Structure formats: C-alpha cells, structure tokens
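This document starts with one chain, in the form predicted alone, laid out as structure tokens.
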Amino acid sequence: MREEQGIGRHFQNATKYHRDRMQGHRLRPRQAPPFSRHENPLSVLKLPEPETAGGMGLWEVVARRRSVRDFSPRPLSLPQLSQLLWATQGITATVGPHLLRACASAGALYPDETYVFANRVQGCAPGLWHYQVQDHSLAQLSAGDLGDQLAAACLHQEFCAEAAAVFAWAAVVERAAWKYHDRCYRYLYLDAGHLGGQLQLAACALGLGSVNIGAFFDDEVNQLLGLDGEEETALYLTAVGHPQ
C-alpha cells in the first residue's frame, strides 16, 4: 500500500508546469512595488560605495569556501559589510526602467528582501537593520543586541550570536506571486539559496567566514524581523564573522 503523500510532495505536485495547461496562465491586474522602504526608522546608515574590480580570484574563493560555525570576537567594518551587501543584492546595472542587482532573481523581481542583525560592526549600531538597495543604505528598525535571541529562535544555534553579522532574507509573495502565482513558492526559495551562496563567495573572497541557516523557528525569526510570516516571511539566513 503506498504511504500517503506528505506536504512537500504535495506542494511539488501542485506546483507543476504542464504543457497543455499553460494558456490560463496570466499576470494578475496589480503588480506589488519592486523595493521595501520603511518610512520611520530609528536612524539611516549611508553604507560606504562598493569595490566593483580587483579582489581575489573567482576560482581560487570557490576552492577556498567553506561553512564556518566558529567565529572570533572580532568585529566587521562597515566596509566589509557593504560589500557584502552590494554582492548580493547591490544593484549593479539599470535597463530601462529596471535596476538590475548583484544575484539572479526569477523575472528580475527581486522578492527577498535583506535585513541585517549587527552584533559587532563598526560604525553601526547593534540591531536590527533593513538594507535599502536603491541607495545602499541600512534603515534601522530596532536597536540592541540581538543575538542570543536570534540563537534561540535559530534552533539554539550559538554561533548566531557570536557572528559578527547575521543576514536574514525574507520574501514579499506578492512581488513574485503578481507573475507566478503559486509556483512563486519555489522561486522564492530559489532566489533565497542564490543570495546565501553568493554571500559565502563574497564572505570568502574577503576573508571572512560564514554558514548557512535553513534551520529555525519561523515564527519567532519572523517576529524579531517585525513581519506576519504571511505577506513577508523569513526564508534563509547566513552567519558572517571572522573565523576562530
């Protein structure tokens, strides 16, 4: 007797493209805006301009890169966390109307926005911060350590709070379901590992260490990120520190 199908081999069933089932397909009237600003933050951090040449080889960080769970107490500077964040969702050409970024996103909509736990960067402040990719920009949104309650709600996964910085993703749905509908939901997780995996390349090539969190508590990551777990929702996370 064949065992019932769980969630995921449902939603990968449901989800499927199939041939003869393609002409219903259509965009929905409203598109949702590109970009997430928030209009009353604690303070606004204009991030230092990204190098865009130089640095080390591509093949020599593939080779190099590596998960990295220990990290030392030393702090990022705020040069390295903007590159960091130029590399992955810093907009680095413009066609047309459209700002096209650092990483692959389906349908250029770009649905996973970046938010920034800061536990030792200099030059900015311990919290919660939003990255602003129009004008490479942090927005604050809340402020103190955050750390061991990130662990915590990581599965108590420690070196989340002994990281330098955290980078969590979150997906607005709309911005990808306007176009795809329900099959957003794999894009949305696709473009998730695009920008976890291109963070470690950047990590790497800076000499830094990172690790990827696929495990945590959804809806208390969701809340220290201030977000309903519905209309925006956490999808991947990734430590970033200096190695031990």
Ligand SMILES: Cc1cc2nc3c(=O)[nH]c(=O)nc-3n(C[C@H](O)[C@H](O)[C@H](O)COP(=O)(O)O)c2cc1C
Second form
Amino acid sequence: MREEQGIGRHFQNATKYHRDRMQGHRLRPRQAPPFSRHENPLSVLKLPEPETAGGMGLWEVVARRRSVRDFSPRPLSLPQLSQLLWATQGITATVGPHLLRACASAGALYPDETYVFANRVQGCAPGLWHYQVQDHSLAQLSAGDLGDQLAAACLHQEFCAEAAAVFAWAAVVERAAWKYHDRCYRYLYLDAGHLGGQLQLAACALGLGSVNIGAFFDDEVNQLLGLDGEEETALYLTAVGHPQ
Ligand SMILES: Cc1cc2nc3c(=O)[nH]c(=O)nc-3n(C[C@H](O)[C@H](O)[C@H](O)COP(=O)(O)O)c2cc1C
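Having seen the form predicted alone, please provide the structure of the form predicted together with this ligand.
Shown next: the complete complex, the earlier chain at its head.
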C-alpha cells in the first residue's frame, strides 16, 4: 500500500519547475519594497565601518570552522558586530539601481531580514535590534535582555542566553513571491542557509564561535521578533560569542 504523501514531499512536488509549467515567469503586479524600515525605533545605532580587506585566509577559516555551543561571558565589540552584519547582508556593490549584498540571494531580491538579539555587545544596549542595510545601522525594537526567553523559544537551547548575540533571519515572503510564487519558499530557506553559513565563516575569521539554529518554536520566536509568522516569518538563527 502506498504511504500517504507527507506535507514535505507534497511541497517538493508542488514547487517543482516543469518545462510546460514555469509560473516563475509571471511576475505579480506589485513588488514589495526591497528594504524594511521600522517606524519609531527606540534608538538608532550607526555601526562602525567594516573592514573590507585582510583578515584570516579563507582556507584557514574553512578548516577551522566548527559549531560552538559553550560561550564565555565576554561581550562582542561593536566593530565585531558590524563586521558580522556586513559579512552577511552588507552592501558590497551597486549595479544600476540594485544594491548587491555580501551574501547571494535568489534574483537579488534579499527577502530575509536580519534581527539581532544583543545579549552582551559593547556599545549596544541589550535588546532586539533590526539591521538597516542601506545605512549599515541598527534600529532598536525593544530594550532588555531577551536571552532567556529566546533560549526557551529555541527548544530550551541555553546557549542562546549565553551567547553574546543571536542573529535571527526572517523572510518577507512577498518580496520573493512576487517573482517565484510558491517556489519562493525554497529560496527563502536557501537564502537563509547562505546567511547562516557565511556568518559562521565570518565569526570564525574573527576568532569567535557560533552555532546555527534550526530547532525553534516558530510561533514563539516570531512573537519575540514581533512578526505575524505569515507575511514575515522567522527561518533561521545563529548564536555568536567568544568560545569558552
Ligand atoms: C540547518 C541547520 C540547523 C541546525 N540547528 C541546530 C540547532 O538547532 N541546535 C544546535 O545545537 N545545532 C544546530 N546545527 C548545528 C549542527 O548540529 C552542526 O553543524 C553539525 O553537528 C556539524 O558540526 P560542525 O558545524 O561543527 O561541523 C544546525 C546546523 C544546520 C546547518
């Protein structure tokens, strides 16, 4: 007897490209704005300019990268946080009207927004911050240490509270659905995977430790981020800090 088709397999089949069924070639009439901006943030923090040359060699970084789950209480510095944000979502080229970023994104649509739970970052108050890509700054969305709540929301993975900062990526679905329709869900996750991978390499190059997080209670993380989980929804997180 054929096993009932699970939602995962159904998704994979329903989002396949076929030569005779290329829905991705029909653009929806209205494109979502490429950047999110939060109105009335508690404060805005302009980040130090990132380094764009030098640093540890790529092969050494690749050889050294390892997931780290034991973090020391030492805080991140603001230049380190700036470097990590730039290395993932920073603008690295301008082509016509398009601002291209450090990390690849399907169709250069960049649907994944970056949030930072700052537990211990020098010069950056504890709380939730949103990365404003265009001017390399952070907008503060809430004040107070959210580490314990975040750890609980991430299946009680306590390192979320012990890490100096936890990055969270959430997809603005319409930004990619405009072009890719339901297939965009594949790309939202692929984009997020690139971000998490690149963040780990950048953290390693700075002598920091990190671990990617795919295991979390979606509704709880979305609630902490202030997201509805439909129009914009959390996909992936990475905890960063000094290794113990
Ligand atoms: C998509 C994805 C999700 C992950 N989720 C978690 C997680 O929720 N908790 C955790 O401790 N590690 C998580 N990891 C880290 C993996 O366990 C780790 O990469 C793997 O054990 C290999 O070890 P390495 O990264 O040191 O090479 C995740 C990694 C990936 C790529």
